[in-house]
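As structure tokens, one chain now follows by itself in the form predicted alone.
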Amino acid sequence: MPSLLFCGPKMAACGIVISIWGVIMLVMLGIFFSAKSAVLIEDVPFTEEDIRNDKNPPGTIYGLYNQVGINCFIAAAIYVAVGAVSLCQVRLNKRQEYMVT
């Protein structure tokens, strides 16, 4: 039988680390450019032109805060589930621990 086990348990371990960082990370990230936060004005991509041109410029602008926060909730996404493939990895690894083979 096949094994789903592709990765150490220290490499496991470790990938569950990091994906709890990233999603702590990239909710509250999500969370501050949902509600506009100036500070991060400069992580919104837009040119000068695109607020010339606009007869709105703070609407594209929050438009544009708004997309950028939807990015960073779909990353936190996918970080959970590479925590969930983490997790299943650190399971099969226990579990091989006590086989006999």
Given for the second form:
Amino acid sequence: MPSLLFCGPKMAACGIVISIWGVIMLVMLGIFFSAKSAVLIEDVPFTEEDIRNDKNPPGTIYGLYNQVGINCFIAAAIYVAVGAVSLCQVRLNKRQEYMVT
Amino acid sequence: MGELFRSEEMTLAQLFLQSEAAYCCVSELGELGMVQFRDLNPDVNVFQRKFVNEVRRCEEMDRKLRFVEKEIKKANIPTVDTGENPEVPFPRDMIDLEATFEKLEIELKEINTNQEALKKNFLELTELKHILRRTQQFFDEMEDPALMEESSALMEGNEGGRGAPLRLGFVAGVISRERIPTFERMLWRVCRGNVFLRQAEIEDPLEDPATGDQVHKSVFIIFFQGDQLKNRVKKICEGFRASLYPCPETPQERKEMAAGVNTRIDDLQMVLNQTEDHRQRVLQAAAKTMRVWFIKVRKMKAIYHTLNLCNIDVTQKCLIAEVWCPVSDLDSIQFALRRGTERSGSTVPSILNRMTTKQTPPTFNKTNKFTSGFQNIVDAYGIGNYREINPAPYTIITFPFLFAVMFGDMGHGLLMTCAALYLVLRESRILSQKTDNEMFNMVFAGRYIILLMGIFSVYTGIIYNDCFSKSLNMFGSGWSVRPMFDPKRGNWTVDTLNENNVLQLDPAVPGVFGGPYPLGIDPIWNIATNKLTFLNSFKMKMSVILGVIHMLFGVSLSLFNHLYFKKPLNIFLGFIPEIVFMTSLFGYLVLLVFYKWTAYDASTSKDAPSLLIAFINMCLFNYGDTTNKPLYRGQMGIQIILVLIALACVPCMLIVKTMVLRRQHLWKRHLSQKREECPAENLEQSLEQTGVSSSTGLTQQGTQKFGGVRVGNGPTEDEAGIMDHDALSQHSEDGDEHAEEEPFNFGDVAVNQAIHTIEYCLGCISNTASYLRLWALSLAHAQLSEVLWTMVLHLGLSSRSGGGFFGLSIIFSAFATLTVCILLIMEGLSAFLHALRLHWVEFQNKFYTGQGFKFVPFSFESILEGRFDE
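Swap state to the form predicted in complex with the partner chain from the form predicted alone:
What follows is the entire complex, opening with the chain shown before.
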């Protein structure tokens, strides 16, 4: 398998760092959104209508909270994948280094 | 204990080195790296010194090594860095080394010339080969019957077919490709279009033997008629540096020649390969020991250089060096000298003789890898005076703290801590890699500073309750909206909510404000619209408090300086008025801030006066202002007294000190006049007191003049002992005091004192204001991180569709990159810069002079790292 390697050692390291950070931060955000944190209300995409046409008052807003929270979890999962790929790249880079010297 | 807060105690010492042991002793001292040699023959030309010949030989060896190193680099052979530290070779081994390097250099040069000649030959042959191949094509085309017919048909039309076919001459050669167009044009113009040029490109580039570059070339052939044209063409070819080759005319000959050329090329290729192999072998062998050789030669050179600084005794038996060294390391220096003597096999020990001197010793602060970064911050402002209070230990805490006040964010602090932790934990590995990246090395040198800055930022982030501009609600907010709707207490209804965009909670309504948040700022402020009004007031007061404490601490440190240097006048007329001035104005202001925080609660806060206006009124003695109520009873009396005390301090510093200095001077002069009346008596007395014979007086002279006169008498019998001249020093100081009395210039002193006083008093005000940058920068940082959140991450989060995760994951990486670039690096640098300024200007000018000079020990380690260039 000649070219599974597509980025250099620095790029791979960068990917690992960003994905670790991303996983931690996005999972935390996901938890906070699922817990309906009041500080994050500004990031919930609700409109006037959501409040006025609500059958059982915070229901729609809570639904949106959950929606954003799930988005965060999925994004975190994407970063897990990115991290795994980067890790492979680091391994491959190292192996190549050994092969040259 | 004392050495942590001040620079090391230094002493001047003489080293008596036996000439046969001098080399080894100096080499041991170089390994130790604890002594700074003084140049004892500053007026002697570099070329007239004793060991100039040896230095020159070392330089020659160094040059040869550099030549070999260059060749090794060119051949792409890695040099091994085993990290070993070879011992200095003996002087007698120098000849061996020289011979080795000489042989190596000659061999390499020979190989190089041979290889170049061979390559040139090879190039010529290759070009010839290409010419033969290409021209074959040209000739074939010429003799193509179809073309022949065509041309003959034309000729017949024109000239009626008379005469034999013209006999054309030709020249063939090779020229570099970029010259072709001009070459062609030149030929055309000079020969008026009477020549015929054909050219073909050689596909593979050829190697230029002189430079080793790859050059693209073309084969050309020029047909012409007549000798004159031939000459012209040849001249042009010469002018364009084209290489011409003889090319036989008949196809038969050409074929034979091509065969011959090919066999010769094969032979040559073999020879070339062998030469290259040989060269590789030689270089590889050299590359293995290259580093060790370099270290050896550099060490030898450094030793001879140092020996050149020494004085040579008249008897030529010993060398005398003068060194600065820390008193605490005298034992290890002694030990190194003994080792050096043993190594050289000499029987006479080398002697270390402590001397007293009037000269200011260099400043030497011992550091380790943790403190060196902070010491560098202080040293960048100025090297401290000898034995002055060293601000570095305090900087270790205050610097990261002030930085963090401006950089308060848990998330950013955590990222910074992680980055610094990585550098700290992998430090040995990174150290062994030795990168040349200047930026990285700078960050790496400050890794412990960055680590502390990160940790402190996490702390201030918790206090500000900021994490990527969002608050964490860990303990539950103290505020509640519900009581506002309670008809008994609050006055809000559902209609109020519908009618107003912005509503303000009233803490005076019972139950709305349930008490302060246990740690830091209440998270409710994060979503309040009047967050800035609240935070600005808090952060401004906090900056003034921190600033006044920091400055008072700086002024108090000056007390320890005055105590240490025994200047009571500076304490009573400098330190005390200074600190009283500052506490009575700004210390009082800080007290007022704390008082205001504690004395007013939600119900009375409407009446709270403005501190700023109160403070201005205090300085203006304006107490008739009815809009600003007094903070407490009797405020007027206390404030008037405080301002008067502060004002009284100014003349103390400004005039009284100058007067006292003048008085002291006059008194001293009076005394010395008296003393001069009976000088002989006085001298006798002092000699009796100290009980030192006249030889000590000579020692004192010896330091200054340094003749070889005094070596024989005295300390040589002592076996490597430290001669302690404490008694002598007292005597000499007494004696020299009135001789070296600096002239007292009343005008100078008065102006200096006036400048100092004005600077201090105005500085108190402007410096306090300057600490407001703590507030300004922390505000800027908080706002910037909030902008980044709402402008970038908000876009990713606020998507109503289920596919929002895709945008979120892309936007998150943008957010991460921007956070690192703008908030961590850019904002971090600006906060660093401001923290630096607060230390250099606001803190250190209260006590730190910083006009000393640095102790630069003779050490192989620093020489090998190239830090010490001469």
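In this text, rigid core is short for the largest set of C-alphas that superpose within 1.5 Å between two forms. Quick caveat: nothing in here was measured; it's all calculated off a predicted structure. Numbering follows the first chain given and starts at 1.
(request) Would you tell me if Asn53 moves between the two forms by 2 Å or more at its C-alpha, with the rigid core held superposed? (result) Asn53 C-alpha, core-superposed: shift of 2 Å or more.
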